[in-house]
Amino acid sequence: MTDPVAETGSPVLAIDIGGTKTAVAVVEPGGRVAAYDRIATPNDAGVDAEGLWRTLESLLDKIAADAGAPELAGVGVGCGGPMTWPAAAVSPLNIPAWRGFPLRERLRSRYPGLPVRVHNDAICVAVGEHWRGAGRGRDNVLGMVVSTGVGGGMVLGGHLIDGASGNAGHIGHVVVDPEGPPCVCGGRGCLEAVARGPGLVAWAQEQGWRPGRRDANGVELAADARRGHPVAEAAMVRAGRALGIAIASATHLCDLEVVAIGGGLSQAGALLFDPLEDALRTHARMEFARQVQVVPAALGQTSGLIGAAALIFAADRYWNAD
């Protein structure tokens, strides 16, 4: 469908909501973002549903004070999931807070008269980098998400698949060790159970690098890497060759072009790409899974708020519900 907001000059409001931090920013209709702001997410145990939309409504109040309040065409937003889809009643696994949190409920009653459309974080991500990002002129990608959880979206034939229930594309509960590590999901062995930053950093921990540091993570864990870190090297090729294994089957399923990954551990570069590279080099056997590029999300740290805006201004593509 074309939606007649996206004939508009005016900018859209976009939020991104993961374990690790939730931004938000204003963005242009070609892409650009004209204001943006971020702060961690609040995951104490102390803070109730509530808590955590007051402090959602207090980084939207002060994000439309920085760009001076203009008119908007509407609210796209990216979520941690799993959430009913369209409603958005959300229960992200990375913040307990929010179980079943009528999130697009609220969104449209503060801003009424507005469209509020509500998707999965890394779907949105996949979106993003499908639309002014890596996958561009692409028909055919897969956006990924690796940062406090595993996530991904599909973008196929040119058109965001959202399946029976509007969670397709959750790659970090496909299994690449069916003896592995137990999964937040309730299942083990799930691909977000090896390769999400807390998990990695407790297999570190487990096998002696910085034993007992509460407050260690993943920046500290590349960082040791890059150092030549025995331990911190195997967590960097552990992950890599998960993603590798997972990206191997979903190429194989999808006849994928490119896959774009994000999030904060994308940022340890060659450290994650390069056993990623060997681990799906060497499940990718068929001649077309072969071509399939990989490669960081081209929009940075950008491409899920981008991608939530395009949910309004590339609704022909990326919406596919009321």
Given for the second form:
2 protein chains.
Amino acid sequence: MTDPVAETGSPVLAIDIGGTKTAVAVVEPGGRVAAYDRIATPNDAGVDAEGLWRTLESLLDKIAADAGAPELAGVGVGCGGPMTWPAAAVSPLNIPAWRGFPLRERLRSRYPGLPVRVHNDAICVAVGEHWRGAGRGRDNVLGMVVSTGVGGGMVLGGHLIDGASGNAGHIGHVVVDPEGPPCVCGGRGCLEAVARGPGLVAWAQEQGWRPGRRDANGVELAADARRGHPVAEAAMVRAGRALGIAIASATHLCDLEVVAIGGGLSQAGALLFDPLEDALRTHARMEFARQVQVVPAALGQTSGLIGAAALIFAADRYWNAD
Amino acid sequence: MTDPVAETGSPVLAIDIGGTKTAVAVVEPGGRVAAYDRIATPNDAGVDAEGLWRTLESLLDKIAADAGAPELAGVGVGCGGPMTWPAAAVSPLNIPAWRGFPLRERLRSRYPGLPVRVHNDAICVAVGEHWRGAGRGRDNVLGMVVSTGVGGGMVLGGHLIDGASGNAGHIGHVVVDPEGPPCVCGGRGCLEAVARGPGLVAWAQEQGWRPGRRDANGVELAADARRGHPVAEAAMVRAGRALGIAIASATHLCDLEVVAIGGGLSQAGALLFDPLEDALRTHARMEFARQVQVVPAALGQTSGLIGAAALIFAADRYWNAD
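Alternative state: the form predicted together with another copy of the chain, after the form predicted alone:
Complete assembly follows, chain above in first position.
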């Protein structure tokens, strides 16, 4: 696919707001991150909606100064869901201070005259990986984040798919085992219920795994798997199988070319990807589905920021709203 | 959604080729079927590729004569898969005489200067239901055919999704039970493996159902379910649950508004749709997914022909190839 994006021109201010960290960047038209900063998202009980907003404003002031206060082409934002879309009144699951917070409206007031576009953070990761990462040059790509939750976004026919309410891409809630564990969504046997970090950690602890830290997460579990801990390895097999089944279903339904997987758990490498491939090749048996490639995400921790910038730079492919 | 299709102008010659029947129609720009004919697809061992083609040609001559030999806007075709796409060298699973048969090329030679477009028959049903049937006016629709197999097609963001090779929409191979029955695709626990008519008939016979005919199919099973046969009813519950799980997965992944279900099995009515709804509402629990509506297809046996015509009449929405 040709790439119509100019490599020169004004940069985009990109924002990535998650329950753990908030990152900001100035991203150039070609996708290069010219300035970057991040903070822990203020998330204790004393923080209210306006306090969180003021913290974000300070971070935005600082990054603009760091970058020499450039003229901006727009503001692109990835934020934890759920949110109304495209209005982006956001209620991030892991940021209780914001419930229906009018993020897009606030940013529009702060940056009058500039386009401001907000999407789900996992969507932005998928867009980043399609625009400049592991899915570049392919027209049918699923991008996934396997971490505290399991999220994703899909580019089909070269264009981001939003669905009826901006929620397309929720691969974490594809059913992989109808009789499986209950899911935070209220369902049962969703991919996320099996493969999310906290779910795997709980399962591994039930099987006798004893983490080094009380607040162990999927990254520590993945590290122990790499060190050869048999229960941690079994947890990666469990996650990998669930991922392979969900990806087989998605590939049959959407005729995907590439699936790019990022997030902490993907650091387990072959311990995760080998059982994933086994399950995928067992279940994705239609001839057209056999060519799908599952690869690690390529952009690392800046993928969401680069995707957020693409909502502005490559709006013809990634922004389907007003 | 506004509907830009003119109600006047030249009609389209529409063709629907399946393992059991071959239907042809002259379809007006508004979607009305002006002339219609069908034959049993010649499918015995003595029929070769050219014999089948000559039979189709005779049927096309007849329908053109019946319709008064109108000037045509194009030729739209739904054909059983698999096929190469968009070149449409077709190898329909249930028509052994055609293996790599150059259907589009032959039709182009027969109708020089006219656009000729061929797609999977289940895709054409989905397009028909979106254009003029149960999904009309909605932008995110899955159309399904539950019959000898389970097929489908998806319209997302108002446009038909093709995927990498024209195979998007294969809802029949979404995994509903990883340890479930083997599937004709080589996988295991696909929706089609559980819910296809022959699979249900075999299951019901194992459970003691005795059909009235030796070649009983899903339609007879559905009829017996309506008459209160407990095993036939249980077979509909089995199919309905599998459908509900697959539709929950598809709704979470693609943020669907409407799912339209056609095909012989859908004639079971509430006996199929009630357990389907139960399973769907158990598994489709994300807030955005709760609004999805599952409805019977509205166009009946002509839906595939109307969809084939839409490949010509509404190409901006339904035809993404050359």
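Just so it is clear, the model here is predicted, and its values are computed rather than measured. Numbering follows the first chain given and starts at 1.
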Rigid-part agreement of C185 with V141 between these two forms | yes
